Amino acid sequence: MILKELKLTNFRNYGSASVEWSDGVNMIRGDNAQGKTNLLESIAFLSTFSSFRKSSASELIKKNRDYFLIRSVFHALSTEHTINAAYSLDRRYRVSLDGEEKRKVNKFIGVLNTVVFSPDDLMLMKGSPDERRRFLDREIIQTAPSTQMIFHRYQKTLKQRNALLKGDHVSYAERMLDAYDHQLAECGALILIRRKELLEKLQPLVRLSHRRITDGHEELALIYEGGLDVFFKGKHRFDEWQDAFLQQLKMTRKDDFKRGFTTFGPHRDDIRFFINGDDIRHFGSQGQQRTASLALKIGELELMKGQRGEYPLLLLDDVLSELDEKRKEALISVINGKVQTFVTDTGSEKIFDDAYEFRVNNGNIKLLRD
């Protein structure tokens, strides 16, 4: 997958910008707060139509403007496509692929695939469970776009259920909760199944990447942790997942009323990482945590390659300076002319021999050399 052209209008600190990219490595240099990460954010937005920086779409609009527009030309499986995405302050998306516009944005999710690697990802192992869930779910949505609506329905139902649990009318809430529990169990079971499927595909790729980086001295394992984790150890039909989910909601209902929120479900689950049997969060060194994070991202790249038949775009946001030479070499060896890569950096060190280099200064982009 190759991004050829990118044009921005009113995106973050870019009033108007146009870039033609190299098929290989694109080094994006500049001081802090000049717009380097904003460029990567605009590219990643074309994958899921959301920000990897947890910003709302309205926050991506340049100050004193009422919309932003991203235009792009890219090649997927050697075929040229255009994808354009716009968002306005009236909360309207307008997205088109090769001139065809759809009312629902999720129809175009995953057409352009990206893997983002930032300094925050280096702390993925010991960060909050929410970060690890977001990693899983972003991958699921890119590889199975229809699941975005399932996540949306789950969050909407969860919000409504939590509002009932916080209310004063317990008898009314009891009557309504049965309906919400069935909706939550349906969506929640589907999410758990998708997470199970993803982890089963991702685990061997991550394990192999980790072995290569550590010269076979360490073994990395990923374990899903949640209320239905026993289901992750066998094969079950959807109706079995749904029934088990529903029963768990009934079992925790009394406690949910006491706490005022839903205590069970995929919104509470986590992934645990073990090296040679030890939990990284508690016993892993910073170096081991960074190695595991790097292996996870390399595994993500290889998973998308296997599912799409080509590598996604790789976005490295100021991450190379955080890696030691061994881990940096491991990442570079994966790229090695196979993956179109976008790298932001504040320094001037020559890392890639044949990279295109760009300078970003206050929202202006200039090609330095090719």
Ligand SMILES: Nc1ncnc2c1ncn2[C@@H]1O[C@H](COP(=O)(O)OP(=O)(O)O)[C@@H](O)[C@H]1O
Second form
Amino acid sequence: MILKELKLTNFRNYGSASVEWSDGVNMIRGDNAQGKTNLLESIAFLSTFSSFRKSSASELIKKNRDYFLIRSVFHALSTEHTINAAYSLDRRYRVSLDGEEKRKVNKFIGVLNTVVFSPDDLMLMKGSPDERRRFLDREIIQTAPSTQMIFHRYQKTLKQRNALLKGDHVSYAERMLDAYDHQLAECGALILIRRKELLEKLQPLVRLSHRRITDGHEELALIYEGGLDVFFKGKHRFDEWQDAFLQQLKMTRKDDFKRGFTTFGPHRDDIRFFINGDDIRHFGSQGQQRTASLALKIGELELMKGQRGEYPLLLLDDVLSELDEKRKEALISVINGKVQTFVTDTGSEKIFDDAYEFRVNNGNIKLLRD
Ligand SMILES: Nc1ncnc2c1ncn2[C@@H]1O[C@H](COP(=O)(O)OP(=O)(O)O)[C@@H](O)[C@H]1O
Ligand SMILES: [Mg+2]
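Now show the form predicted in complex with the ligand, given that the preceding structure was the form predicted on its own.
Below, the chain from earlier opens the complete complex, with every other chain and molecule after it.
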């Protein structure tokens, strides 16, 4: 996939900007707080219609303006397309592909694919379980956009169920819970299936890239921590999974009342990373964690390539300076001539031959040389 042009209006600190990109590597340089990450954020927005920095869409609108607009021209499987996305203070999204607008934004998720690698990802192994779940779910949504609705419904039902569990009206809650449990089990079982499928595909790719980076000295394993194995054992049909989920909710209901929240479900699960059998979170050095993060990102890139038939755009936000020579080389060898890449950097080190060099200064972007 190749992003050819990007035009921003009122996005973050950009009033109006227009960029033509290189098909290869684009180096985006500039001091702190000038708009480098904002630029990557706008590109990633075109693939998920949300911010990878966990900001709400309204925070993306330039201060004192009432909308933002991102316009783009890109190539997917060698065909040219345009995708535009706008959001206004009255909470309206407008997204169009090749001039055609759809009422539901999520129809266009994953039309343009991106993989973001940021300093937060380097912390993924040590961070909170919530971030690791987000990693999985973001990936699922980008490759199967219709699942966004399922995540949404799950979260909504979970909130309502938890409110009942916390409330004082136990007999009322008991009556209502059956309906909520049913809904939660349906969405929850779907989410678990998607996560299971994703991990099965991701695992071998991540292992392979990890083995390459460590010259075969280390074996990385990803293990899903939660009800998954017990849950799927001996069951093959969706209604069986949904039923198992429902049974689990019934079993934990008493405990849930005591604790005031839902204790079972995909919102409580986690992924653990092991190197040669040891849990990275407890035993991994910082270097090992970085290698694992890198392997994970390369795995993600390869997975999308497998699913879409071409590489997604790779957005590297301030991570190159965090990687040592060996890891940097591993990453560069994957990118090299195959993946259109956008790299932000505060320094001036030349890392890639043939990169377009851009300079960002207070919401203005300028091509220095190509
Ligand atoms: N909605 C907004 N409107 C105007 N400016 C914004 C908005 N959101 C962020 N900014 C500004 O963007 C700058 C940070 O941009 P960022 O891309 O994160 O910087 P960096 O170049 O360090 O990656 C800050 O100066 C911040 O005030
Ligand atoms: Mg930044």
